[in-house]
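Just the one chain here, laid out as structure tokens, in the form predicted on its own.
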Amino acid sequence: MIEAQNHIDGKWSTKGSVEIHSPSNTTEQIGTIPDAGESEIDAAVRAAKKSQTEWQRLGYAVRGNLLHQAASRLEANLDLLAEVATKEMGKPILETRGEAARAAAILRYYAGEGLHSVGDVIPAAKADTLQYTTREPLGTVGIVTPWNFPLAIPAWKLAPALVYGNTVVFKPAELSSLSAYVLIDLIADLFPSGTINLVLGKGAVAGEALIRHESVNAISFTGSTTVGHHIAEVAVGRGAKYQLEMGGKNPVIVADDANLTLAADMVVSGAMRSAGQKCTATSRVIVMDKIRSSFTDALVQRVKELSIGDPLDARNYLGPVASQAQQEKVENLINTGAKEGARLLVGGSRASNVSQYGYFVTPTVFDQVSIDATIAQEEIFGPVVGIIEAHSVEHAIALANNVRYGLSASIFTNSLDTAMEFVNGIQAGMVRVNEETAGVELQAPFGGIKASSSYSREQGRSAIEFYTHIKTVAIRPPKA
């Protein structure tokens, strides 16, 4: 049992009153979280604002060193972080171990940013003038994270915000609040009071108070498209900077000359790991008509072999989806797919044989999916993939682009010409060849286009563009 608390101005307070149960066994209570509201958000924002100048004055190198120490704390507690995350949101333990290690690596990467250049010297019209740029923090940043990556996404927002001199108020999704609490509990004492503030509560109350607070200078959000658009409207209305990473409907194209074994393996990984609960998960497979039958057979066979069950058992490939609401959403979309004419090849039901007390959904494959079908257009966020037929690579790219999202996309081919046609024609922020759609390395920019993103980028060096502003300086010596 974990009794999570808020962390405000260096102090832990308000023990949890809301019960949290495991999605793999709803009879098991794993902890409690607070139900914070506007007053806690206000206190956290005030603390962050008060401490920001002192934090900025410490300098990049000192801030980077503190992130190095925080990374070491996480590395020493990977098993704890993984177990809590798995129990809380159902991701298989091997995946949460990898995610915990990635969170530590992200802190380590941004610690190194403390020694990198943050500006340029620019020639001036007057020879005796020194003109240059530097970067300064935005101030207080509100960080709102989703439940599907309860360790890595907070890390890739917190780390750059902090190393560039901002203070933060962190509001995680309710479904990942225990993981957020453990994460912050491990590192909070390393930082000056008020630098990192954690508030646990409902999005409609605590989250709304955070995005509307007049002293929050910027908001970094990952989550649903609907909530993201609301945050953008609020931020624009009060002049705050915002960064949104939202949904995806990510396609894989399988060309005539593809390695079908590799393609089937990567589609399974991209579509079914984490029970499909990734914004970069493979959701559509667009296959050339000449190889559709052989590829479909290979994909279905692999899906039938997947093990589903207790996510703490490393032998299981899939655990549950994260909540009852998520289970019902996925089931409704599966039913809609069948009603709209798609052919169900495997899965399509609750995995009641695994546990009657868990939110398990069997891995599901459809074919004969119409490009206009709901399951071809809407994000499912579950272990469901649909096969769509194409007659050429050009046709496949057009089908792939025929959605409102543009996050990640991949193609499987042995032709460089085909690969480059795809790279140049696909509408997505992240493009991969002979790789699954899910994931991107931590040193590379992450983000999408169209309805997937606000066109900013997270991770890598690109994070500096959001968490700082440029100050242009010109210095001319006084005349004698």
Contents of the next structure:
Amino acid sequence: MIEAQNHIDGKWSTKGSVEIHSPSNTTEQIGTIPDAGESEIDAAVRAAKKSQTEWQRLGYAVRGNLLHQAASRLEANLDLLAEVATKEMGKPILETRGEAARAAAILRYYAGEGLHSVGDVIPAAKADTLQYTTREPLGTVGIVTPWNFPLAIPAWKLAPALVYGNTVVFKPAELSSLSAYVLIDLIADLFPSGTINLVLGKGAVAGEALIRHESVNAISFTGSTTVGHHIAEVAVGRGAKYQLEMGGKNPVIVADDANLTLAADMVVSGAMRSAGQKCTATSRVIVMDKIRSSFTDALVQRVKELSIGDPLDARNYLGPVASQAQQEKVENLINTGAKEGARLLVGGSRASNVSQYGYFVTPTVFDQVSIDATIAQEEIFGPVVGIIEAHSVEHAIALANNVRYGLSASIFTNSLDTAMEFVNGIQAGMVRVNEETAGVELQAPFGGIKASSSYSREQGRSAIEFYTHIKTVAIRPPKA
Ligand code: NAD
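Next up, the form predicted together with nicotinamide-adenine-dinucleotide, please; the one we just looked at was the form predicted on its own.
Shown next: the complete complex, the earlier chain at its head.
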């Protein structure tokens, strides 16, 4: 049992009474979280604001060193982090272990990032003037995260925010608050009071108070497109900087000349790992008519063999989806898919044979999905993939682009020409060839276009664009 608390101004506050149960076994209570509101957010923002100047003055080297120490703490506790995350949101243990390691690697990456150059020397009209740019922190940053990457997403927002000299108030999703608490509990004492504040509460209450707080200079958000667009409106209304990473409807194109074994393996991994609950999950497979039948057979055979069950058992490929609401949403979309005429090839039901006390959904494949169908347009966020037929690569790219999202996209082909036609024509922020749609590396920019993003980027060097502003300086020596 984990009794999670808020962390405000260096102090842990009263435990909460909201019960958290495991999605793989709802009879097991795994912890409690507080239900914080406006007053806790206000206290956290005040603490962050008060400590920011001192934190900035410490300089990059000291801040980077603290991030290195934080990374070491995470590395020493990968099993703990993985177990809590798996119990809390149902992702299989090998995946959460990898995610915990990635969170540590992200802290290390940004620990070093603070030592890179941050500006340019620019020629000035007056020959004796030194003109240059530097980067300054934004001040207090509000961090709002989803539940599907309970460790990595907080890490890739917290680390750049901190290394560039901002202080933070972090509000994780209710479904990943225990993981957030354990993560912050492992590292908080390394940092000066007020630098990292954690507030646990509902999105509509604590989250809303955070995005509206006048002393929050910037908001970094990952979550659904609906909430993201609401945050954008609030932020614009009060002149705060914002960054949104939102939903996806990620396509894979399988060309005539593709290695079908590789394509089928990568579609299974992209669509079914984390029970499909990745913003970059493969959701549509657009297959050339000539090879549709052989690709479909290969895919269905693999999906039938997937083991679903207790996510703490490393032999299981899929655990449950994260909540009852997720399970109902995915089931409704599966039913809509069948009603709208798609052909169900495998899955399509609640996996009640696994456990009646968990939110398990059978991995599902639909064929003959029309491009206008709800399951071809809406983000499902579950272990469901739909096959759409195309008659040429050009047609496939047009179908792939015919959605409101544009996060990640892949093609499987052995032709460089086809690969380049895809790279140039696809509307997505992250484009991959002979790779699954998920899995962008931490040192590379991450983000989407269209309804998937505010067109900003996270990870790698691009994080500096959001977490700092440019200051242009011109210095003329005083006359002797
Ligand atoms: P969500 O939008 O429901 O919640 C995300 C966060 O916003 C939570 O912390 C929630 O408490 C908070 N929130 C909710 N209402 C709020 C409000 N009015 N004001 C401020 N904060 C509020 O999303 P979710 O269900 O937690 O996560 C799933 C979604 O996240 C999916 O759509 C998925 O595609 C997306 N996602 C995107 C990326 C990406 O990088 N593009 C990565 C992971 C997940």
